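Have a look below at one chain only, the form predicted on its own, in structure tokens format.
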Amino acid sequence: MLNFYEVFYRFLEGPHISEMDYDLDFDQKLRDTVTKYGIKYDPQNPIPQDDQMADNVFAAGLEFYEKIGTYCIDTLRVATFTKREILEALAEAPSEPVFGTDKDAKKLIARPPESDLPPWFFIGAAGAAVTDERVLAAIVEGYGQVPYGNSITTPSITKINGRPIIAKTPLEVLGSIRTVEVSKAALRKAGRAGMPIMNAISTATSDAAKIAGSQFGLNPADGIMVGSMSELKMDFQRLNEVAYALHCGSNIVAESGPLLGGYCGGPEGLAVANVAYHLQSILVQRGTVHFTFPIHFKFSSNTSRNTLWSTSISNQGISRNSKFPLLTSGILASGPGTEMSFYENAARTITTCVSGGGILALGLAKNVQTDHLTPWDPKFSVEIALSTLGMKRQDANEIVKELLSKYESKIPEAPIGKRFQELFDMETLEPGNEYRELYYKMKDEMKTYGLKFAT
């Protein structure tokens, strides 16, 4: 595979262009490669059963990355790469990259469609704001509590000592630093000191306080998480912080969010989009694994009809012709406490996991609302999930069916729900009656779809 440094100097030397010129271009090329290899999106199956159908997608990607390439704002340059150094790069990536410490170490691996393989448990907030250090650390606490939890992903927090955190400011680089103490002191407290955190710094929007966060408790074995911009687009302070976790030998999370309604266009492209970003995050990124949340420019979630399909697709596709492992997160619309959020999470859960992916399990409204979230929806996907595993894709895809028939047509006014404060107890991370019985009538409306529960 080429090293970080040939990487980073094509896009100081590679060839000029306007952002503008290469969001056109993106959107042209997409289109064309989407028509070459045929690829049609069906509303009627929102999981797809057709292998030819993924290896094209898998295939259209790849060609589709050969052809744009990863574009850098800070330079204006394209970094593009021939197919044989996108194949190397395939044949060298991470396969069973390890996370975690002494007891909680686990092997992530990569899974087939139809796995009887349990996937990759990623518990918790994908970065959802919290109100305070206090609400940071009982999340965080129930996030280690949740049965088969293999890694978790932070919240962020808003305020320091009573005053809001402000971005680029000290404040920010002390915030960071704050939820990784808070954060590890609240794993040691549920019993899971070595579980990893795979989010790095949820509070840092800055390369600087994610470098200075992750001195302050992470380790290699927990995750810096590198993110690209849309579409297929890096800068320096991302880059800044792929050469620091190569620099100290760190776990690299590649996160990438294609957007469907954006340049990617429909369902079709979003589904070749997300092939290309695996193979960014490789070569550019430098993962140890990719995690990947295609997501509706309009909705700001993905449980609908057309962005399940394209996860589905995708997901089969990668699974089918990459070693290197996925992660697929579920976007909400709804938020926690309602009945559309378990019919939301069941879906995604159940494409994800049937598809070939491991799951960010969490359960929280377009990830836009503080203190909406809470350590039982997850616990409500890895259950879902369990339930899926050696389940056939056709079997899948009349339970994920039916279970849009309860939520889609309400996707554009979704509930927001409620809080973790009105929900659960703060002290013994319980929850109120209302939570505890609308969690388990849902979980037995899930049984007379035919998911089947160890208890």
The other form holds:
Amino acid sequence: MLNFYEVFYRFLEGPHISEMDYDLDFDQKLRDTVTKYGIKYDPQNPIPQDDQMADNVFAAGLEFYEKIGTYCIDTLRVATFTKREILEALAEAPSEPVFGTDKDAKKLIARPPESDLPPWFFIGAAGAAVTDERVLAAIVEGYGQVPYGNSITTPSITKINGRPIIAKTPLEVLGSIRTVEVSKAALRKAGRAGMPIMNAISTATSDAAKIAGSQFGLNPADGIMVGSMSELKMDFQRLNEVAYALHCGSNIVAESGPLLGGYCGGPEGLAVANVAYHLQSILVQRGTVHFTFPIHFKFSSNTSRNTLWSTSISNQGISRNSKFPLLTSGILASGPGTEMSFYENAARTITTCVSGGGILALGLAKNVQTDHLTPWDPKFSVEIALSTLGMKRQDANEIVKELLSKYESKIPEAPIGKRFQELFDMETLEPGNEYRELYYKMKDEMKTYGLKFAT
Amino acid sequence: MSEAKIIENLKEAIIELDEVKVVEAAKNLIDQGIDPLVAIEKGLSAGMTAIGDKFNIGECFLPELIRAGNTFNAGIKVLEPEIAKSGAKQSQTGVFVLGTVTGDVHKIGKEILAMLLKTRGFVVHDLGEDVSLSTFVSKAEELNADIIGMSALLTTTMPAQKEVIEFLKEKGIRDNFRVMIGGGPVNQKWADEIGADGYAETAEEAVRLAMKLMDTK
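So the form predicted on its own is up there; where is the form predicted in complex with the partner chain?
Entire complex below, previous chain first.
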């Protein structure tokens, strides 16, 4: 595989192109590729069952990435890679990386569609905001207690010393450091001292804050999350993070968030672009794992029928053709403590699990409402996921269609639910009666769709 | 060819994203002595409105909005010399200065809003991403903006929206502009707290809000 600096030099020496021209070129080449491979969205089947189409989506993503490359917004240049270079990277990509330490260390392996192996459970609402350190500590401790959880992502604190954290300032550096310190202590309290934090510094928007935070308790077996800009763009700041992580020997969680309705266009383009991100995450972001969250531009969530379809077909394509591990995040439109959130959670979790890869559970209320997250929403995801092991896509498709009928029309006006503090006891981390009763009521309802639980 | 047919061709060219067709139709229109302002209103602008409507119901996406904007500009380029000769003035809904605040590089949602505003006749100046406080204010003054729109997708960049409003107040020019805010973590409560004139959750709502704010100017 090309080494990182060979890739970086292409950002310094590749052809110049304006950002708008790159964006429109992205659109045109993506459209052409979708047409060439005959990829067609099928709203009747949110979980498609056509292996050939899944392979076509993967092949289309590979061809598209070869044609479009990655854009650098600092140099206004494109780094492109030959098919041979991309295939070499795919062949040499990490396939069984270890995350975590001591008894919490575990291999993260790629998982094919309809697998009977449990998926990797990446617990937490990636980047969601919490008020302060007190809520952060309680939430992270709760995440540490989620059964079968393999890793966590911390939320972002919004205040430090009682004042709002402002991007690119010393307050952001301090906030990033405190996030790591508080989260590590909370995991120790939960009895999961070695549980890897794959995104410990979501408070950080700058490379400086991220690197500073990582000096205060992260180790290479955790993970530094390096995001891509949309669509298929990087900047020096993100590349600096890669350089730092590589030289620490740290795991890298290569993040992407392709947008349905943006330059990816509709669901077919979104699926193909998601594959291109998978390849970029190996070559450019130098990932140890690819973490992606295809998302709807209008609903800021990914439980709509078209985003489920895109996720399913691209996850199938990736999981059938790549040994580089994949994690996919669910972001619900509705918030905690609402019936709708359980329907969305189940639909998203089932779709992801039977389509291949592991899951990140779980963003709620579009991941934008402060303190709208609980440890029991990912616990529900875990229970749902375990009930789908070995399930056929056809059966899962029928269940997801039924679940969609319960919430689909409500997505534009989804209820935001309640804050963690309103639903849970912050000291005991136990849910109040309102949430507990709803949880078990919804779990019982899931049994009526054919899902089987151990308890 | 009738005036109505030529104007219809202009509208169709926008919907079909066809720059060649729009230029032909615009030239044809000039040859026939049709009022270019009428052609813009009933042809080009009507086409942009139709594209905006298609976007709102999910029949097209951001790239189509951008290509429609480029097609619109190609038509305007042909018509502008004629408008200048006549001394008439092209109507516009308002001048909108837009950007993502400092520290924040999210752009696609903002670009969707910029294009939808154009479909409703706004002249939009997109300042880009990671826009500094001073750039927002100086550009709004320089361009005589009606509305300043600020996007923030991160909780840590939201305070920059407040900074801009406070700076406008300190300079004594707050009332010269309407200020709109948006972005994932932003809500009406925050808008009220920092003294913004409005908040919108989606691009469609933001366009409706902008139209409403123009009525208050």
